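What follows is a single chain, given as structure tokens, in the form predicted on its own.
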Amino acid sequence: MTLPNNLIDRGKVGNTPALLSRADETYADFMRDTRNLLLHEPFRQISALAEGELKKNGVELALDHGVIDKVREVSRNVPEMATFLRVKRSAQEIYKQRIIESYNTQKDDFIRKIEAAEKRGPGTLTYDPDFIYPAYATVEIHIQPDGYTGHPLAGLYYDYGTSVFFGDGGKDDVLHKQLAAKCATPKDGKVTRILDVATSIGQLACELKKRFPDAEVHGIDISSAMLRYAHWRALEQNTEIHLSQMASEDMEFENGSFDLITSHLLFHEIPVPVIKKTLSEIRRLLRPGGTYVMFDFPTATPQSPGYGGFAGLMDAADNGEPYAYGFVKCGIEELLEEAGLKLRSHDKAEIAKTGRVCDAV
């Protein structure tokens, strides 16, 4: 039986709870469709038309301050790229502040609603209110306002944000529907214990659960704010997932304990060094034949530069993602089998349809 949810009168949009207005509501929705129409639309054309203008002008790309000011002036002459940048940033600001002052008219409530699901099940919630946040994860990721790790609600925020962010994807889960029904298991079909690294709000975690009922699914997050929403969340589907705080560098489980371990979008938001501890960690936990799926943004190349390229390279600079440029030029799929995860297939459009699949070897 699905738990009430008594918070507010708007009910929610899938499991995501509804703003506390229908003029907010509009407005989210407002913010979505000029983001897809002026951002993702027109983005190769926008993206293969600044980087003729930065070649013309000699600049060439590197995650460095004195590109990104190379770039912005070069932009600045070219109206294109000019708006391109303004309308990302602009965008991003004001469709995160509207959401934020929606739920704050409710705020202690909400806050009151997660602290009173903490000790009640299905599933179980495990955090440290005394946790050290490493600088790395500190930093207003996406411009969110005090990061995911600085704000009792951020999970919240970030649920509505992601909605709006993803487009149609974000609405009623339907993106982490869809990653966990296309998701590899191993090739000997022995799925018992699953793992999601950086499961943020549990949206992939509770859809991994669904998928196989009878499975043990954890889920760790570095930020508790995210966790304890998480929980409160996944009650309120009435969906049993095991939720504990800790660093995907440093995770405590026993070596060889899970068949299936997943990640979505985790890589891009941590530095290099730490993602090759964190390769290294899935590694230990994965039990022989068990299977790691990462769902992250495609490697760069000098063929398909996507996030390499000039918009990634100041959607680093501008929408709080200082890591994404230094991971899709990282060489992942090396790492990936120099970490004992062995690729499935190295082919782009397969990756691109399955996320990398890897096998512990």
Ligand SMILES: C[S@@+](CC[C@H](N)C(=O)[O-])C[C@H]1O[C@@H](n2cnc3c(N)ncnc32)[C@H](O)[C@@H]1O
Given for the second form:
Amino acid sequence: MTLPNNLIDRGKVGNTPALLSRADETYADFMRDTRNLLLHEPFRQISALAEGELKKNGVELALDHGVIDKVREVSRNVPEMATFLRVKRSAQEIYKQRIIESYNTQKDDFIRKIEAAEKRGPGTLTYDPDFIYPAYATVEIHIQPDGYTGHPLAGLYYDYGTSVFFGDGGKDDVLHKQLAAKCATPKDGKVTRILDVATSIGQLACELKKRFPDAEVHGIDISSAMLRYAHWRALEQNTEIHLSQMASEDMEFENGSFDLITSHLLFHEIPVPVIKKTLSEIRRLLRPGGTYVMFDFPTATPQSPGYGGFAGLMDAADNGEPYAYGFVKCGIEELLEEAGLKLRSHDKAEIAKTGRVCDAV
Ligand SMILES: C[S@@+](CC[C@H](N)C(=O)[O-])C[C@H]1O[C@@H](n2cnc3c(N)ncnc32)[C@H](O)[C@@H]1O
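Beyond the form predicted on its own, can we have the form predicted in complex with this ligand?
And the full complex, kicking off with our chain again.
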């Protein structure tokens, strides 16, 4: 491959292409660490402080522009809150921008590689170039310019970005290896067909294929950009997964055709009406006794508001997470059961370890 001037092909870190120069990489590492240090460590203290300040000022949290404006008003007089929000937003913008600038120095090469992989196996890729995205799926989630759906290299940018969100789990797909290893299975042990819903860049689908090499593993996602990159990424690992562009609320598979269905971090990124339709689709696709495992944010309760408190509300407002706040407050456990997906455990600590494990009833 021919590279401009001082650039060399720096290979991959695990399954993720390295940034295009050492300077880009150290800069991105610095921004990641800064972000983690400033945001993750003091997260609890700032949230507790903010909850108290908001209460004092009579602000009741809700996903509503009037409330968000009131939170900003209160924040202006509490330097810790104002600084937290500013640093979070700026660190995210700078980090994303540098990653994108770095990869874009070889944009055409990346696009060529992804295109060249399309018709090669193992595995298959199906997408519709004229797919019309519903408006909710086109937001610039996590402030990624053009979001998941609007740029041909969205998958590549997302891949590197997960090293911030997943911490050490973002390196070499460590988190997805752990999820696949602990993923519950149907009680009768039969796992011949698996579906990973909103598979994104295919990390969990690939790791499930490695755990269940005899199973047929499918992954769907609404974004063709994510799937095209996912297919190239799976090929690089010589792993056979079948990827199709579909919306989770309308999946074109036969009733009862899967033993095991998974999703990781889908539900906090879709609006509540789409959550409900997706759950009923998942139930439809599971065979009797089949199992669904939802890996996602914990549910907010008054005792433990977590993402349902100040930090979540402002993440929704400032970090392109418009649906996460609604998810943690929507009563997902009840919605699962209403859809005919029976939870094996309602215990919060257990769910934190295993995900929300459900059997088709
Ligand atoms: C945070 S990523 C998922 C991460 C991935 N599952 C993993 O294991 O790390 C969210 C994904 O959901 C996809 N998505 C959003 N709405 C969707 C929908 N209605 N149906 C299918 N995919 C959807 C996005 O395109 C994106 O790839």
